[in-house]
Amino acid sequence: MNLPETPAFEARVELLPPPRRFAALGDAYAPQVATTPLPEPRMLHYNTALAEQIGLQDDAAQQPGLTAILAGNRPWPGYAPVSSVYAGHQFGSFVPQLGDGRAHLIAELSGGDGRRWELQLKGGGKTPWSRFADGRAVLRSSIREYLASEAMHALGIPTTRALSLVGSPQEVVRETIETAAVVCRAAPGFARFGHFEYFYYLDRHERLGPLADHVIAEHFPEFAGRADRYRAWLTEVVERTARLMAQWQAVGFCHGVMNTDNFSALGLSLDYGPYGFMDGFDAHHICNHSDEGGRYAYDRQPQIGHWNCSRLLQATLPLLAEQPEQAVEIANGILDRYPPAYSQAMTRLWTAKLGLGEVRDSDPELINRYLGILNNGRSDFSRSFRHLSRLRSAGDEPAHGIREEIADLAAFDAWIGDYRARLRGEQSDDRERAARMDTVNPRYVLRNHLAQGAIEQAQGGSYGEIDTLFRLLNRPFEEQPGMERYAEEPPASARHIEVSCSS
């Protein structure tokens, strides 16, 4: 295809050839994979303060130069774009070979305030690694994860950025014909767990320390050049996979695929395929229909964590000693680190929750019968622990708001009086509570039935409610007038929405 000339773009700092950091470790890990240029691309939305953070111009967007290269038709000036190779356990089975089936590294920048950013294009085409896929990723899905990468960054939870999204009339065969899209995710770095595992299960354990010293000095640089790096560095991983895990509980964030291919060695947010914030508490909720027999439900998301940790540290035990006994020894206590890590994080998590200044040993049973009551009667979730700040903690106001939801109003009311008295006997002010948990239990979260809208309008021709989601999802927590639908729990007629792997 040959496509016309495009201008260059600007960027705030100056514009000189990327780094070459993770590309630099070589083809034996990322070879050299050039994208397939989008026909008629169109900027869809562009992710102003993300791209002020990375250093390009706020108006880059405008630039046909830029939108060329985030479409993937044009190199970024003095890169080659990369395509790296991975494993992974999926659904619990191991799959040898995996990689960047749609994925291109495009550029390896320092923003202005020195922070390092790595742009990936989703969609860019064809890799080694694409098997018999076409590389390309449809406007359906790349809505989503556009979305979500930004309203769990909003949420305050770690996770992959986007900056981009384009659109192209290009057809897609999926179940149905459908458009295709690119989303250029931005991170500090996109590590897989399944990199450790290509290299360790492929018996090419020479591969393992130049990749892992590599994520330890860009990303972990105060364990660089110690002895016991490795070993610092994977506590780190596991402690933040554990908190990770917490702070997804905590929203009700279901991510559906939680394969190690998909599992960030950085403690990242990774890969929005078939997520769902949950609607309706239901503690086994599984947000994936291609998940029939439920690994990945909601309630077991803590415990796919910790094992998903336990394939990391396998796949790196040549790392942490070289007699295979005391390696096996190291890994055990490093992975004894994530229940506890966890657990400080899901019950500091809860408390807030509750609006609890202090946690005392009967919080966590106070916290699973409030929990318990959610699931029996299916309440929502989100708007639950909203309402719930409204409550004043002296006499006997019912609680307005909430109690609407709940199925078993006998066992609520019983629940409240226990409540408010734990909230008097630490003298909780009303107000100030409040406010403090109105900054945890967000007003506004990416609900199917909303994602679905925006996708229904963009696919129509329309993406003003892309922006409009965008805008209300960078401020979970406040009140915003005249978007008190957004908060509303879905229609019935929206309740059947589902997802699944191919989303």
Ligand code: AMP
The other form holds:
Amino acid sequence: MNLPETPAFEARVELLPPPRRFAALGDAYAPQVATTPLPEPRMLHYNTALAEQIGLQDDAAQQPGLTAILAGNRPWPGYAPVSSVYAGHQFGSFVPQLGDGRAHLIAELSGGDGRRWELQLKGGGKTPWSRFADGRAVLRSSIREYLASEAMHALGIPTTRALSLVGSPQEVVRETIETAAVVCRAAPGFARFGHFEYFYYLDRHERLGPLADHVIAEHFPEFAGRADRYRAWLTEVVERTARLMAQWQAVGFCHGVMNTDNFSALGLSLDYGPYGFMDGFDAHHICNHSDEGGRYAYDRQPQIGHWNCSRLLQATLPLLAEQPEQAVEIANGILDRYPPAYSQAMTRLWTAKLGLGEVRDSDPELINRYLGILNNGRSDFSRSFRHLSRLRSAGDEPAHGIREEIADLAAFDAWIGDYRARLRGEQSDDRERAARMDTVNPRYVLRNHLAQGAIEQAQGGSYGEIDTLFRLLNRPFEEQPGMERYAEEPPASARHIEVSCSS
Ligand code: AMP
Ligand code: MG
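Can you give me the structure for the form predicted together with the named molecule, which would complement the form predicted alone we have just seen?
The next block holds the full complex; its first chain is the one shown before.
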């Protein structure tokens, strides 16, 4: 008897011509590696808007062939998946070989939006770079990555995206037995700082140029062909990284594992593991339970970003000049761009969060005092900024809403006086300012306890909360009637949630 076959997947979107592909760099960078099928794959969430943007079918349910592809059960027509090798500094120590231990590049597309899109499965099985691990990702961490990618994008923060979340009953052993899932990440490219470190420390410097030239040609075409293209690209990456760190700080986002292998050569947020959006503001907050020394604490992120850039520059020295001394001088010049790029971005973001239309010399002090007040009382970071927009600049009526967030009211009232004076000093219009502030101070962020709610539901077989959060966080700046509870502080019972590197 002939069983009906699963309908063939018809890609409506074209693969990039082979010379433009990352995979074309060849085996030394990214050998072909087949994905390992998962039993009973089920599409748990599909990012329709992103699918449309890329030029894919917008209805996953109508495309059984697509689910199989996004589960890693079938290759993309015409493309052989590859997994790349990279190295990296993990918690400060160099690890000579990491690589895509559970990631497969499954397609490189010329998107319907005219952009370049790479699709990468995370959790699609073992690769030559899996080391001792199983090549899988659990449902729990896959939900966290899926939601965070799109939440960050909606906040206007450069990031890899997430196209789909596929689950399977396949058991995966972590601290407990969990089930497997696969996220399909989408980005223009997944080149990491660690890709360069690998070839530098392995002493295969001749492999740095082709990799950098691919990155430049595909992602920084404005520099392609120029004699100083490496310097131009690295300067751009350093500045983008600096601005990215400022954007993380401004929304209270802690990455958790800022190893150089988790840093993008395109300046994107990458690899969402034990990240966290801060609830109560603690400048020294450590979101990753495995980060015992607090290397990646909230207030250290900007300086770690700087250090990571220094590692990238070290690894690319052979590209900068033939004479080592000259290369070091150029690299130092590039690295010097980080602090001003960071401070400018940070000042702009903090002043925007306070609704200040222009930057004045006294503003950094005003900002730091406010952060100090939040820090001392562990006031909720997102709520404290969001409520500030309701304040009137005239008079001295109590600041409703915001006062409930604050512990040290004496310090706060003194600060409010100065803040009001500062607003009046630039003839700030209350309504206009409130509207502007509400476009930079999110009402909804992906708090750990919210993600945890969706995870626990999903582990019990219900996937509705994933969709609820996905939609909510797609419009983080808008008031969404009926969704107030998602903007609340976590209940005391949820404060114990711990996230670690286990994923
Ligand atoms: P991460 O801490 O997630 O950035 O991962 C660090 C390295 O470990 C990367 O090379 C990953 O590919 C690899 N890795 C993490 N989890 C697994 C896994 N379950 N199977 C294979 N490789 C993994
Ligand atoms: Mg990683």
